[in-house]
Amino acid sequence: MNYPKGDGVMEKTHSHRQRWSSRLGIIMAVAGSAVGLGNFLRFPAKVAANGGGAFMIPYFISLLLLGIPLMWIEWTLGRYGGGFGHGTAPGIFHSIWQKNRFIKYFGVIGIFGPLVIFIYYTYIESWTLAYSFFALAGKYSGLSAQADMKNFLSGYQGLEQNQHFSSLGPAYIFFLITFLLNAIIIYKGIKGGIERFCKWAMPALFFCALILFVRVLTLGAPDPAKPDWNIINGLGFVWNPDWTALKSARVWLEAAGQIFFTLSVGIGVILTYASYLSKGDDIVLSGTTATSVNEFAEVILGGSVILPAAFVFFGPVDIQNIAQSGLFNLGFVTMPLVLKQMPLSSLMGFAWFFLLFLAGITSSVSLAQPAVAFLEDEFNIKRGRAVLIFGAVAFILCHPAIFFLKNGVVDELDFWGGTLCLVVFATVEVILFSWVFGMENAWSEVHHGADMEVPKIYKFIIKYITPLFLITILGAWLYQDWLKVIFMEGVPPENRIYILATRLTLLIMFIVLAVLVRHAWRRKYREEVRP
């Protein structure tokens, strides 16, 4: 099979590259990448902190104008670039715009961003594995107040020494187990590792979520003196909008950011996953299905479990205060207290934290794949060795997030890797897709092998609305917050040295990746001209 290059030249596909074994496999893998901790921890916290139902309006607008178009764009670009033997953004971008020798360096973000997220996400993921064990072992069963659960979490994270934990040892052990599980899945490859794992992990995740969903819907008002604290009003908190909140630009920016985070778009992961598709695979139906699975997990399950349950036990005022006090407090502090008051509380607690662990690990293995694919595709390194190289580097880079969590390192990593990089990368993608590749060529590529047709209105949306939306978000951030971030406004003086060290580390990582891209292309050029 041959793919046409942008300049009309034909290039053969690389038959040695791995392939997904089935449409179900790729849908489960992409859905697994998208369905992560953001669905069940970040989304409820954002809804609660941004006016409840008011958040849902800009959320769905962002989904239609930003999330779904970017999903189709990344599936299309990934499949197209895979035909040239490229599974990561530098090679895929180069395949689209071969006459521009600098475009591949913009693609470095598609390896850098996932790597940065991986080195802190894996540690947070390990907390969910630990809490799954704690739930069954009854380790926090004697705690009944928010303050007690916060102390338990702080002790586990190593933020303080208390009666619950005297060191970071337990957290580090669970981190090692989690990291090793990730490495094993990645080592076994696309079909034998990631696809096989996601095929059973995703149904298990939804099984746990549905158990909790049904149980929450059957909750009665626990306090007769407060009959308004019931499940109906809890669901109303999620869905009834406060129209005045829509005047806040922050609500709109938060909603757009959540769409990026939840769909895993703008990261580079879907590009890599889609590169293992065959030319005739249907990306319209598969991409739409994967998006639908993610939205069901986030809006129906994630939004209808933790928030209504917390509303029933803590009321509308406290739930907002809890969400604003910290991103993890709803999931790791409030939810265990809620589940403790239900029958079979240990099993319910285990179901909650185990579904978080499954959501986390299906996402973290996808974050590792771009770096591994880069070593495989551009340096012809066999997968086993590529995984060992990635594992060694990532393991070392994970440690600042573990040992300096209290100094703001994770927040700094999340901002650069999980926020800014997403917007910049997505902006480059959509411009390449619609303006460089050309909307007509892109539209034909989207529909190659498709069983359904994308509504034609999306030609206009992808070419004009989506890039304008992205540029507006980026411009608003540059105008409002750029100098504040650079000069570390609001960062405690004692943490500034850690933030500077983190930024220096990130800069070195980016430069090293850019040098590797340059070396890979020079090496290929020498091979091409060698007689």
Given for the second form:
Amino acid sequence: MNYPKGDGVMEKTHSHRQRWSSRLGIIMAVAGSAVGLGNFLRFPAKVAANGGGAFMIPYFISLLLLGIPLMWIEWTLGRYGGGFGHGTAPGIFHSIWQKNRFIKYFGVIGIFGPLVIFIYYTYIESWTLAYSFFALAGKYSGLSAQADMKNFLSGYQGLEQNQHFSSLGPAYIFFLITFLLNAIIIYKGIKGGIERFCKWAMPALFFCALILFVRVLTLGAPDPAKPDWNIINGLGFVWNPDWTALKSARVWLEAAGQIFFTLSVGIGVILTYASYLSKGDDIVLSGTTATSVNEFAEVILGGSVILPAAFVFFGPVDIQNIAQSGLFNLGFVTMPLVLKQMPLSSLMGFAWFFLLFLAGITSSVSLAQPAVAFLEDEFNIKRGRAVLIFGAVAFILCHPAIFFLKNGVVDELDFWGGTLCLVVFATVEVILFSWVFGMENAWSEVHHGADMEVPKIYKFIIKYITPLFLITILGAWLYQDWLKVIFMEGVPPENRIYILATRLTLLIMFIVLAVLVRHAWRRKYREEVRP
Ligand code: PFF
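Switch over from the form predicted on its own to the form predicted in complex with ligand PFF, please.
Full assembly next; the chain just shown is listed first.
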């Protein structure tokens, strides 16, 4: 149904492409990509920094109007493109709009964005592996004040030399281990690596989360002098809405950004995963299930573990301060201290950090896959070599994030790769889907092999509301912040050179990828016209 004739080259059947082995497998893999550090570190920090419950309204509206539609769109476009042998956005976009010579270059974002996120995400993921060991080994068990725990983190990250760490050595070793683990999983392929790993990692992750969840919900009020600092008020902090925050454009931007980041949509990763589906595979129910699993992990577990627990021990004012003072403080400073106050504290600490590690690695492998798939699909490079090439390039690119963390390199990468690219790419995708592919075509494509129907209202939402919402966000950003970002307003003078170097590197990365796309198309074209 609705598989129009391709451009000859792409019309071949692509039975040699890898496939997921089961529906459960793909759901676990997509949920694995979605459930990540974003759910347990980024989300609580965003909620706390944006006034608690206030954040939840734009968050849920963004989920309904952006997140869920884009999830279905990416699953659909991905499966469609896979039918033409394309697993990444340049090829997938080209299959949809064959007459347009430029659309494939917009697709470059779908390889570039995940690669940019990968190079800092993997490093942060490696901290969680390190902290899992530290928790079990009791390395921070003697520390009981926030300031000490912060020192410990700064020492580990190499921001300062102190009594805990004298060099970046331990962080580098844990990074190497984490990188290698990622490479092994990707090397083993879609079915034998990613799917197999996610099938055990996801239940293990939920098991750890459940232990922590039950433990936190049964916390009493620890300080008799402050009876208000209890778990009910902690939950209230997350859930009580503050309508006035809806007037702040920034809160809306943050909420939309969080939805994209947490669902892994708007960046090309789900496109790639969905390209390994077969034509008849259901996508509506599977996509919805993966989204629900992510939201459960984010809102119920992420929102109801870390924040209420921090609230009980530190009170409402302190949590906002902690969250505002850095994205990682809630997870790496406050949480270990909270868990230390409980029986079996080292096991609890381990459960927390290992949960983060599993969440992280099931996401980072998904970030690597588009680049690997691009080399395989568009250059016919064998998987082993593709992983080797990707590994070598990504490994080098990770180094600025490791060594120049204190100069703002990670934040800069997160802004371009983890925020702006998402909104731009999502806008291109939704317009292609509903206006170029055509809503009628798109609608039947979505439902091909589906076990469940998408509510009709989404036809209207996807065609008008989602693009309008995205364009408004982009427009508001361009209007308010564009010049400030370009001229590095607020960046300390000593860091400017690092930020500039990061931007230059990103630009070069983008250009190289665009040139590769051009090269791949030229090769294919030549192959096609040859008798
Ligand atoms: N969704 C992941 C998280 O919440 O941590 C991060 C992520 C993975 C973002 C894959 C984007 C992506 F393509």
